[in-house]
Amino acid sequence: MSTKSKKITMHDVAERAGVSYQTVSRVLNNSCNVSQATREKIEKAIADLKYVPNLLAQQLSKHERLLIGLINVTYNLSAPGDVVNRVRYYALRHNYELLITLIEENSLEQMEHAIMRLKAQMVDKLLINVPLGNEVASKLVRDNPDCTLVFLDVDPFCPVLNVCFNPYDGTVASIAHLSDLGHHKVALIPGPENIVSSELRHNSWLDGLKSHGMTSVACVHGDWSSKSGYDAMMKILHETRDFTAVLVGNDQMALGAMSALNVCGLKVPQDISVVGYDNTKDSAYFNPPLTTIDLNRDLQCRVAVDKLIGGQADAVSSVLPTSLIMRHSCARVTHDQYSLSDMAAALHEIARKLEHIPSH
């Protein structure tokens, strides 16, 4: 005998408050040709059964579409995973639904597969969180144009309907604070290589020290993860030591290069200046409170829900600023450093030259 058990339909909400079905029908879609008494009779009859209503079968009948999809990239990173609960309190907000597919690489095959997923769930409002290049995102369009698609990590610049951040906003804000600090030579650590935001944020840094008359002395790229910015750091650590600050591509990656700085007997930032970005909520709370760049994150998915059901009406992008965040990671380069950073780098070129000279 099958153990499961019998699904509640609205003929049995019917039977037990003892109406008609098309009188729950008219509950359930808030009519005012009911009675209160009738009403709560009907809500009473749910209550008791567990009746959960099959809001997709309503709105369909109703040929209502009151569903928005997201197109994610996996939550290992705090950035994705916030990007989700607030595109899904705005998406409440207009009495939208949010469904979310969630893609593991970045490809046109994966992109491509998870908008036919949500369209055959009746989806045809998406708001993409992928980083895409101006290529993949301009076909996505091309190829959709049943659908309105609004892209949260796109080149701000790019030919698609887009709501992202100004990079240079806030990195040469940052960059200008470590010269004002007196710091001349950096180390960088970026996210991972061919991915649009990591590279937007990897140049604004180059053309910002450009102009600041500053200099990249190492550059190791990272995954994003605290992991990868704790190796990053080791790397940099092992070919030089002739920097005074760090320049990171997100406040995780930038605790694991804090973590090892602290594991190699440098402190921060007495010895060594750090910047990251993103602004996390955790980064506040790091050892010490980093410095870094802050992107609204709320803003940006409170006016990408809004331009995504205004609809194709409102087919204009937004750029959002970015902004630095001036915590206690980052302080004014002392003589001694100077003196220390000299110090290491000639032990660097020593050491280097001695591994050339023949053994008799």
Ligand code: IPT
Second form
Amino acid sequence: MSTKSKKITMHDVAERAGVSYQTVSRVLNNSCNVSQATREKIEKAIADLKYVPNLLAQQLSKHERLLIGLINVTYNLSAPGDVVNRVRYYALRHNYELLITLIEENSLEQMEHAIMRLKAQMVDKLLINVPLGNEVASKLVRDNPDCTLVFLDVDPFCPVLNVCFNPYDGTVASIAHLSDLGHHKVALIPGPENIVSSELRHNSWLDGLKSHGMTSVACVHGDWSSKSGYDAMMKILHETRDFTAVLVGNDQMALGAMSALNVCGLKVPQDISVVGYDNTKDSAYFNPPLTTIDLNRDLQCRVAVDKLIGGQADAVSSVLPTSLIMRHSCARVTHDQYSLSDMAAALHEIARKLEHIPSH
Ligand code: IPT
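Now that we've seen the form predicted alone, could you pull up the form predicted together with the ligand?
What follows is the entire complex, opening with the chain shown before.
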């Protein structure tokens, strides 16, 4: 025997309140031709019976779909999880429900499948927080003219409608900061290869280092996770110790990198300075609190949801700035941090200058 009780319908509510089915329907649709007394009777019947209105049926009858679809990479990383929470918050503020589809791998096939599943649930407004190259993103837009697609993880200058960050502002500020503190040689731990945001951050480091006359002495990619940051830092330390700072592609990898430095007896920031990327909430509580690049994800999600439900008037991409947040993981270079080769070069330079001083 089934233990499930019978599903309560609008007919049950009407019977309990002693009104017609149409009157219940008018109350559920917020129509104004119902007296206050009748409305209260119906609301009481709904509460007594614990009736749950069928949102989908209501929306279908009004030919409106208050649904946003979000296709997200699996959120065991902190930034994608943050996006889900914030998109949900802004969707609900506009009375939209959120349907989430997670994908494991950013392939065209998985994307097409995810879009199809959401379309099958009558969703025609989609946010896509999956790293995609220009070609795949443009193909998805071409193949889905019946949907509005807003992308959160593509090149900000890609021709599809997107709300993305320009990593250059933050990077330039972080490299200028390290240069002011006397750093010349750095190690790099970028995110995964062939991922747009990771490559943009990496390229912006290389440009920034070049313009400040600094050099990258080692580079090992991670996969955004703390473990990969730890492994990459260990690998770098086995190759060389001829650097005074590390630029890391996100805060989670920076956490792992700081742990590896610590295990190897190097103190942050006295021996090695570290800069992260993301300004995730936790980074303020790392030991030491992490200097990082802020991506205003709240703004990104608010603007993206507005664009998605705002219609054609808002159909222009927004490039959001990134900025440096200075905490305590960077310090001025001291002389005992110089490597033997740096010291030899400095002595050589002093000797050269002394040779030119006329003797009396
Ligand atoms: C990007 C994060 O900065 C990074 O830490 C990682 O979580 C990655 O997402 C996962 O895809 S943010 C992205 C919108 C550029």
